[in-house]
Structure formats: structure tokens, C-alpha cells
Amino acid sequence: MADTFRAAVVTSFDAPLDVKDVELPTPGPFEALVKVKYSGVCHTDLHAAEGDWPVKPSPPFIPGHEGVGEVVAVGDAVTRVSVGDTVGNAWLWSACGECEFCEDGWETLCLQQKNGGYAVDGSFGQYMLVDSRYCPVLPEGVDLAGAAPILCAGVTVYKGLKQTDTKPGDWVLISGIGGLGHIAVQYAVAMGRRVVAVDVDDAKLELAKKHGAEVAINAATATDAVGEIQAATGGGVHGALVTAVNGKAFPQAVSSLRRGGTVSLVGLPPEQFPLDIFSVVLNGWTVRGSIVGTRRDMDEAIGFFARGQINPTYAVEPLDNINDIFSRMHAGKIDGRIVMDMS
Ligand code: NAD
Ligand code: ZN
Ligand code: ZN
């Protein structure tokens, strides 16, 4: 193994991504070393380079949480995962597993987490370092192309879709069709939900269809999206699910509700929504966000994957095309997801 990889890192909030060499790291007591192989591109991964959160990364790092690959060392300590296996890294690289949200099961919410990609190099390079404790197991035998996006995208759809409180055969609204919301009209179809899917974009619109979504509403060339929304519904959606970069999309899903409804929040553009108090009170309706999932609900998305019930659309490029796989980003330019191959 050479000391050193080829890896994306952000050096500055304003400007390009270097792609160079970075040194190898050692793996520390429960860390793994994995050589990586595919990873996805998600837009957090751009809202990271670009700083656009109140609490910023600190450059130089290396982004990326949908990578997939083999155990190629492990710390002393480890024992869940060994040399050969296969694992992924995720938004939740680690939590600390002692305090009163890790114990409830909501480590999701562990204030001492880490994230892969953010406060941890991530997945945009040859090599990276896993909680071997955190890590996702992927199964033999699956598409390691196709189970990047499941890491990040496939998780985060799934146990917002838990969060929205609907049942089978139950009205879900997925907002924003992009590689969210591409695998969440499918997650939601293979929990037995009905979806109204809605975006900017027709091409995005066709490909929830595809998908299985039964109404598709175009958000920027529809008169009353909410009224069109509501009528083919009888009444609104009994769940709501944003995936959208854009805070125009947070109101129009509330308002799309059926009474008692939930809309989970999952998109995160940096701006804010006015909520409107009487609708909210009067409706019963609840407002909550979701972020990723546990290991849980990890094991559980990927199973659903593993069965062949959730296939992502994606397409694989090489890690150099990486500033412009983000400018196609920013414009909205991408069909489901883009799966960097780093061999
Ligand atoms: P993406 O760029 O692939 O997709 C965004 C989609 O939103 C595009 O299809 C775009 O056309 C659509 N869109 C834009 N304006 C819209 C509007 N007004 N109405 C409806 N749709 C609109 O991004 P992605 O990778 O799917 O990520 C989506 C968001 O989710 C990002 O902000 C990301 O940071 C966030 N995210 C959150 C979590 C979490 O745990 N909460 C996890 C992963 C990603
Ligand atoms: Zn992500
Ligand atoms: Zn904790």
C-alpha cells in the first residue's frame, strides 16, 4: 500500500475542490482502513464545500458519506468488521453511545456525533477511515455502485418516510425529485404509500413515475399546485416528505396536508420558511424534521435495497470530474444520483 491517495478536498469555501495526493491515515483502536471504491455525491456534500450551514467544516477535508468499499486494516480494538469485508461510511460516522439519546435509541441526535464527510474526511478519495462501531455492512453480492446512494439518500428517505406517521395505502407528497427523492417515491411505493411527486423539473417528473409515483405536479408551471395537490388526494396528503434545495418548497408541502398531517422536513437549504400558526393549530398538523437514521434504520434500507425492491438511478464518473459533477448539481442538472468510481 502506498502512503499516500488521491482524494477531493476542500480547501476553501470559495473555491474549487483540489484533486491531489493526501496521506494515508492509520486506523486508531476502532477505526478501519477501507480502500473505496465507489462513492456517491450527495448535496449535502456541496452545501459542506461551499460552507453553507451555521456550523461550518473546517477546510482542508475531504467530503463524501454514500462511499462503499473493502476493510483493507483494522485497529486493535475492532472486532465487528475484518479485512475483506464490506462497509460504507455514512453522515453518522460515530456517536458517543452513552448519553440519554444514544441509550433511547435517537443517536442520530448525539450531540458528541461525528460526521463523515463534514467533521471526518469522507468517501471523495481512494482510501478512508470508518467507526468500525458505526460503520454500515453491506450484504455479498449486491451492485456496490448502486448501494452507494443507499448510504446517505436511501436512509435519510426511509426513516423520514417512518417520520411522516402514515400507513399503508395512505396520500405521501415527496417534494424535490432529486437523488432523495428519486429512492424515496421508491421506498415509499415499497411501504405501500400512494405518491404525488413535485418538482421544478419535467425530466425529474418523469422519472418519479417511473418510480411509481401516481400524480406528478410541476411546481414552477402549475397555477395551484397545492389546489391540484389537494383534489387528487381527496383532501391533501396524509404525509409530507421536502427533499427540495429550495425554501418555496417547505410552505407549499404544509399546505398540501390533509388534516392531522406531518410533514418531515429533510432538505436543507439555507434559508427560512413563514409558517403560518393558525393553519398549523386548527389542522392538527405536525412539522418536525429528520435527519438521517440510526444504524437501524441503516441495516433496515439496505435490506430493502438487498431484495431488489430500491434501485437508485445513477450514473458512475471519475473522481476528477467532481467540480462538475457540483456545477451540474447547482443547476439541477442531474438525473437521480452521480456514483464516483475511485479505482
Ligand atoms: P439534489 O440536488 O439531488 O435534489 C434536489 C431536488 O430539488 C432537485 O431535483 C431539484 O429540481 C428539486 N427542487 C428545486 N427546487 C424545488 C422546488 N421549489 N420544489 C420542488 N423541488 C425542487 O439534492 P439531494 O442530494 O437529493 O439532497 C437534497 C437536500 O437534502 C439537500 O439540501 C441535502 O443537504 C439534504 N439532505 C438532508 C439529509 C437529512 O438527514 N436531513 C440527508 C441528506 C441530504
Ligand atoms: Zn447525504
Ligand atoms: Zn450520544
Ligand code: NAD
Given for the second form:
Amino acid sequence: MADTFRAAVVTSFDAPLDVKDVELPTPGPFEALVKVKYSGVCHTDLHAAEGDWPVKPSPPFIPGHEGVGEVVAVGDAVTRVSVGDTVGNAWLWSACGECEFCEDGWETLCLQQKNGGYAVDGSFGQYMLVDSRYCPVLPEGVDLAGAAPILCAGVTVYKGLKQTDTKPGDWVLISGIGGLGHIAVQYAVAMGRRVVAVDVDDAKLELAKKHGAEVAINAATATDAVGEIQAATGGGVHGALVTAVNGKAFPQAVSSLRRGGTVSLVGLPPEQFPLDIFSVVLNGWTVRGSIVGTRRDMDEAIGFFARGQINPTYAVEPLDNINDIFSRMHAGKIDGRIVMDMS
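Alright, leaving the form predicted together with this ligand aside, put up the form predicted alone.
Nothing else is written out below except the one chain.
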């Protein structure tokens, strides 16, 4: 094994990523070294590379939290995975395991958690380290390129749908049919929900209908999108999942709820959005934030994919394209997901 490997590195927040050779790391006691085969590109990676959020990573670092590959070495305390296993990394790279959140099954709220491609180097390279106690393990025979988006986009929308507190037969609104939303439609259908898809792009709405959405509404051209949703669903949706990064999508989703409904928020728009407190109280609505998913959520999300119920739309490109991929992501010109081939 060589002493170095190629990776896309954030050297500063105001410069393109530098694709270069970096030193191969040695796994710690609970860590595994993974030869990466594919890595998805998430909008969070773009936020990380540009230092958009209040708590910023420290350059230089390697982004990426949708990597899949083969374990090639393990630390001396590793028992959960072995050399030759196929594993991934995730946004929840590790947690403390001891706080009230970890003990209560909410490790995604752990204040000591480490995030892949943010607090620790991620999957935008030919090798990566994972914490063997937290890394997702993939079953044999799955499409690894297709599995990559499940490790963030998939588990995020799956958990978000669970957070809507809906049941089979209920109506669910999916707002924003992009990299997350088109997968959310599939999970919702697989979970027995009836889907209303909302976007401002007719091509994306057609993709949503292809994946099982019964109602598709263009919010940019509809005279009264909320009214159309209420009419189509007999009074409003039981739950809503907002993946869009447009601030207007949030109050629209809340207003589309029927009484007692819940909206789950996973998109992160740059602006604030108004919340009509009177309507929230009067209608008994719940507005809830949802952040990725736990290890149990991840196993369940991968299970749907392994059974063939989830088929992400993605294109495969080389690592050297990363800066162009980010440019297209900025411009909203990516359909589904981009997965980078590390070979």
C-alpha cells in the first residue's frame, strides 16, 4: 500500500478544492482504514468547503460523508468490522455514547459528536478512516455507487419522514424534488404514504411522479398551491417534509397541513421564514427539525435500498471534477445526485 493517496482538500474557504496527494492515515484503536470506491457529493459538502455555517471546520480538511469502500486495515480494538468488509462513512461519524442523548437513542443530538468530512476527514479521496462502532455496514451484492447517496440523502429523508408521525395511507407532502427530495418520494411510497410533490421545475415533478407521487404541483406557476394541495388531499396533508432550500417553501408546507399535522424540516435555507403562531396553535400543528439519522435509522434506510425499493437518480464522475460539480450545485443544475468514482 502506498504512503499517500489522492484527495480533494479544502485549503481555504475562498479557494477551489485542491486535488492532490496526501499522507495515508493510520487507524486508531476503534478505527478502520477504508479504500474508497465511490463517494456521493452532498450540498453539506459545499457548505463545509465554503465555511457557510457558524461552527466551521478547520482547513485543511477533506470533505465527504457518503463514501463506500472496502476495509483494508483495522485498529487493535475493532471487533465490529473486518478486513474485506464493505462499509461507509456518514455525517454522524461518531458520538460520545455516554450522554443523555446517546443513552436515549438520540445520538444525532450528542454535543460531542464528530461529523464526517467536517470535524474529521471524509470520503473525497481514495482512502478514509471510519469509526468502526458507527460506520454503516453494507450488505453483499448492492450497487455501491447507488448506495453512496443513501448514507446521507437517504437516511436524512427517511428519518425526516419518520419524524412526521404519519402512518400508512396518510398523505405526505415532499417539498423540493432535488437530490434529497426525489429519494424522499421513494421512501414515502415504500413506507405506504401517499405523496404530494411540490417543486418549481416541471422536470423534477415528472421525476417525482415516476417514483410514485400521486399529486405534483409547480409552486411557481400554481395560482394557489396550498389550495390545490388541500383539495387534492381532502383537507390537507397529514405530514410534510421540506428538503427545499427556498425559504418560501417552509410556510407553504406548514399551511398545507391538515389539523394535527406535522412538518419535518431538513432543508437549510439561508433566510428565516415566518411562522403564524395563531394558526399553529389553532390547528394543533407541530413544526419539527430533523437532523440525519441514528445508526438504527441508517440500517433501516440501507435495508429499503438493499431490497430494491429505493433507486437514487445519480451520475458518476471522477474526483477531478469536484470543483465543476460544486459550480453546478451552486447553479442548481444537478439532477438527483453526483457520485464520484475514486478508482
